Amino acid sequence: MALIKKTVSAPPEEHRHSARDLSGLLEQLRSDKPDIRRWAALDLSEHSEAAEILCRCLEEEQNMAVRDALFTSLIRINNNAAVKGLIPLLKSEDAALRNGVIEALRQMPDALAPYMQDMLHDPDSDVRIFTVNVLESLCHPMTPEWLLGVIEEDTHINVCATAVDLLAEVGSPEMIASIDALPGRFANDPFLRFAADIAIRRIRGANPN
């Protein structure tokens, strides 16, 4: 979804004559029409003060449309309101919207890390491997260490598989060690030992020397 990469075309004439100040367009992001909330949802991407009410109207907005409109304004803004009103979102029962998060926090790799973190030591595992699908596509040079902790210290499952997935496309040879070592933190699950065997190979194969 590659949401601030849109071609968005000059909105109708009526909408022209409503305030576009911040204001004016915060006022509209609560008509009940969703083509009016959508274009003031874009709009306010010139205003990053708004980024906090615009992961608010996150939480509510069912129109799709409206949606991406959010999340494009949220990239575009893409500060520290951004990514501290999106972040919460992750927990959400909404698996649309959390995947519209994930790609948004994707494309705001410095804004976000400073938290990832705590992202990755939340109680929730599940927030844990939605955070370790952001660092798929993050382009942080600090990815492979995060993917790294990880393995090291995550006592989930499933989230050290999720990561030891990433770290055979991101790894370097010398986290084969700790990577061989995961399996054995789960009396050598099978399939852990399979996924680590997999990275290892990969690793080594992308660095011959």
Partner chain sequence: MKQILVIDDAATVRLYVRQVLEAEGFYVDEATNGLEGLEKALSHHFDLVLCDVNMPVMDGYTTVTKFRQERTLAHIPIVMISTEAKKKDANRAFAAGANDYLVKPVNPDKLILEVRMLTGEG
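Got the form predicted on its own; any chance of the form predicted together with the partner chain too?
Only one chain is given; partner chains and other molecules are left out.
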């Protein structure tokens, strides 16, 4: 039979010379071999003090697998330094990087919450849209209120459109008046009217009375 049984053991190259302590890993993070950078990035998930450096590496890293590993470790570390390092990357020109940041921030509700108001009032409407994108899956009880603030105050139609889409899922009956008034602020744009009606219907459906 061609089926053979082998015991799983560490491959020889795994007995690495460089240590997996913090300084060893940080050194490997600068290696010119993507595979070494990737393993180092993943191993750094056990060192929360590395968050700032991991964020800085994200800006320069061009290898997608290494970038993914950097994000994975930052999500695992999930501290203030990670959030603080990730937020500025929402302004990046690189759509893949930005979306990675959005996905990562979604998984850090508690560390992110203190920054939310500032992000929702960023002068750049793109950053405000991305912030609302973060709220899509953020497990934080303030989410509906943050979204309500957006549709009541934000002056950019696409920021509001993104927010009202989410209110269809997390809105509650006392928000219906604000949602209904939203399209009026933007010359009754047909899409916004449609989105508002859907949200109202979904919220009413949740509370037949």
